[in-house]
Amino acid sequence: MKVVTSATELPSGCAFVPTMGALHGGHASLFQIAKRENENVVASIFINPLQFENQEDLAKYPKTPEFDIELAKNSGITHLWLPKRDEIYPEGFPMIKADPISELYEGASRPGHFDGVVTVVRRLFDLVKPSVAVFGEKDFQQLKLVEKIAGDVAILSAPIIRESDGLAMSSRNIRLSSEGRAAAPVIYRALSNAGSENELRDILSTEPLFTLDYADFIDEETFLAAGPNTQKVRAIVAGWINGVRLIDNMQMVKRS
């Protein structure tokens, strides 16, 4: 694996996985999918300041550089790109406005977040020039918004990777206290057992350490409330434990 600091050192037409570091098994699964698509697999690590509406959250974002390099090396990455901010955001770079679904759910709770996401993804694509990029379904709303600005880059979605107790893997999980970590699987229990929004919220309410932001059944494509005729229903959940924001989702197509 080659570690580079400039996009000029990267192979064009590669498979690409953008990350913000603090890598874990979920990222490794993305790398492995990318490896099946192309012999050249590029991963980037860049903590994007534009997608943090809370500067304290930006400052607290976990950083594990030595572990990240080892995981990337062991997961089939051929090029690990560690860009500088000036390369991503030169003076006068244009911001992108995300699709209107960005105003819902995560976007409503985190104003400007998705504008920052689509801006950095488009910049990364322009610099790397990949043929395909892989994104996880855990950030489902992000995945749908990236698809809308991808241009000629094929977007592959990857399933959520979970811990043994069902908690979706996330870089933020390491910020949970031991009590918070023990409480966090309530989200998976709720998604796995709820047949309605009321049941989803009722199960989540059994955990006193969990503070709910939203828990809804939506149409996967429009992000509007799911109805009797919705073909692809997805349950989405967001909330806080120990002040750490946790999100998760699950497809509910075959549920009653």
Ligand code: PAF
The other form holds:
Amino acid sequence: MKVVTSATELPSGCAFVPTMGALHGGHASLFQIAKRENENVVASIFINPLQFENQEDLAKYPKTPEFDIELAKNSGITHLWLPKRDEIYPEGFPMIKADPISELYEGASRPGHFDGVVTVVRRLFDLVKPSVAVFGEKDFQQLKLVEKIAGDVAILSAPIIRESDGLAMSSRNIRLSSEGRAAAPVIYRALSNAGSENELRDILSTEPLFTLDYADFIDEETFLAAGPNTQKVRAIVAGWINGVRLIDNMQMVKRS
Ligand code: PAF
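Can you now output the form predicted in complex with the ligand? The one shown was the form predicted alone.
Entire complex below, previous chain first.
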């Protein structure tokens, strides 16, 4: 694996996985999918300041550089790109406005977040010139918004990877206290057992350490409230434990 700091050293037409580091099994699964697509697999690690709506969250974002390099080496990545801020954001770079669904759910709670995400993803794509890029379903709204700005880069989605107790893997999980970590699987229990929004919220409310932001059944494409005729319904949940924001989602299979 080559570790590079400039996009000029990357093979174009590759399979690409953008990350913000603090890598875990969820990222490893994205790398595996990328490997099936192309002999050249490029991963980037860049903590994008534009997608953090507050400086404290940016400062607290976990950083595990040595571990990341080891995990990347063992995951079949051919090029690990560690760009500097100036390469991503030169003077006068264009900011992109995300599709209006960016104003719902995660976007409502984190104003400007998705404009920052689509801006960095577009910049990364323009610099790397991949043929395909892999994104996890864990950040489901991000995945849908990236699909809208991908242009000729094919977007592959990857299923959520969970710990053995169901907690969705996330870089933020390492910030949970041991009590918080023990409480967090309530989200998976709620998603797996609820047949309605009320049931989803009821199960979540059994965990005193969990503070709810939203728990809704939505139409996967429009992000509007799911109705009786919605083809693909997804339950989406966000909230906080120990001040750490946790999000998760699951497709709901229609029960007749
Ligand atoms: O999902 C992430 O880690 C980030 O939002 C991404 C896609 C790397 C953009 O900074």
